[in-house]
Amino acid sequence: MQASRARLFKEYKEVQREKAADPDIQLVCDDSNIFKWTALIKGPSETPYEGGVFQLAFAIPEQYPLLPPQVRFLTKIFHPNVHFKTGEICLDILKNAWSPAWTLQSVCRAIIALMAHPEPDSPLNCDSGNLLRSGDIRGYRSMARMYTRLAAMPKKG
């Protein structure tokens, strides 16, 4: 557990130092628990998520970085690889392809890349996956855009 605390403290210092370097990701450590983090990530441009800000919750195991963090969307998102109700994310690096070389920041980057390049063949959201697999890109983009507007964009006025 001591090693994981040291690693997380190192990542915390890097995040503080590089805040301006990555404007798409804002990682925040819980004040009272270094094993709980949240992130705000910006929806990638030229996707239905553009203009949205999505909140992620990180639960970091005591064996980190040997085991991956548990990450889920707190913001509702219509995406084939994200469970609509729980926010669970289907991403290989969070499961069997994890490596201690990954950091919380790089996990956020990978999630942003997944948002831009969905994998409809391993869906957690079957409705979204089915739209993409059947070739209804317009339907998928329109639903994803609607949920982005409803859940991830600041309310006007």
Second form
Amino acid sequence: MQASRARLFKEYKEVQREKAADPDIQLVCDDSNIFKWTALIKGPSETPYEGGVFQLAFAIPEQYPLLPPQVRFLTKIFHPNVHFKTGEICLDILKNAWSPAWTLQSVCRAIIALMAHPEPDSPLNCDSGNLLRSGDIRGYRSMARMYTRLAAMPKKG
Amino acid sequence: MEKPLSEQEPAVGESSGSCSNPNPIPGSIAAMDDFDWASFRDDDIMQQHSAIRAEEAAKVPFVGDKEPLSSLAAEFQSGNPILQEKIKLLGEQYGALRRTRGDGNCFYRSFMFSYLEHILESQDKAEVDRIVENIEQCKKTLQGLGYVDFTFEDFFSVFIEQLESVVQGNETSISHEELLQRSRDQMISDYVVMFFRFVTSGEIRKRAEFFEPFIAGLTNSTVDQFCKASVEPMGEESDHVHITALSDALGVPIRVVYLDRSSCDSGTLNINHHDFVPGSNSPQEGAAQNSDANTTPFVTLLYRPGHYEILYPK
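Next block: the form predicted in complex with the partner chain, after the form predicted alone:
After this comes the whole thing, all chains and molecules, with the earlier chain placed first.
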């Protein structure tokens, strides 16, 4: 508990210091609880998520960084490796390939990379995975684009 | 871990199998504010894993008590005759063993206890100074590879703390009994394991050219992928590559005695062992400091396929 708090505090300081370095990621710690964080990440360019801003929720276990943070999308997203309802993310570094060498910041970068490079063979969203697996790139892109517009872009007017 | 994003791509694919969707139809955009973390399916799996680990923990502590070698013989009483014969041979040179939990970290936990126990018993201050210097070098290696200090420094300081405690004559000095307790303490033991994993990974990456062919033969992955997937995560088992790297990085010779079913044609059984001698693989680091390596290494481990334990010479 004490160790995880100390580590998170270091990450907090690093995030403040590096704010400008990664304009695609904005990590914010809960005012009253260092084990709760949120992040705003920009959808990577040349993907259906471009122009969208996606919110992630981090719940950090007491054994952090020996155990990974639990991360999910709060913003609706149509992606093969993200559960459409719960926002759960299928990413190995958040499960069995986690190591303390990762940070909240680098986890965000890995999630952005996952958005750009979906893995349709281990889908949490089968519809999305099936579109990609059947080669219907256009269908996948248009669905993903629609949800980006609906959920991840500021409403006009 | 400031790796280009493209390098993270292959690792992502390894996650297959851990996720599946029971509810494939996109529903309406549901409010997720009241989402219940406990309904995570992968979370359930991880909880089950930790339950299995807890069950295992009840059977064997991270590091067990010292047992006479006869307990090994008893274990194989009705087992393979080659193994029975080899255990007899083992008994000619070794008097006792100390078991470790088979949780994928057994090599590191065995090494931790065996090394610290040696320092505690020998009070070899020159060796302590030497390893502290090597550890400082390991820190620089990681920094040079782009690791952010705060990701590894806590693990380093927990090990240094243990090292300083086994040196007697300070307020913080600990007894053998306390060393055993600490080695069984989840937090201390796991942090030391992670320290070794960082050191091992740093050494492999630093000498990627040397390790690359071994890794390619082992897993068909790149050095970076190997370190990320098979060295740095807790619970990933150790092989020749890991042991070579850790022994080289810390400058500590390690003897591994093999207890397996292999036999040779001549009919006479031998107990094979392999000595990992630091520097012997890397000409640039000079073998000079270890030229007197014909002394027996003070860390001796018993390897049974898939598991490491501590062996005590007679």
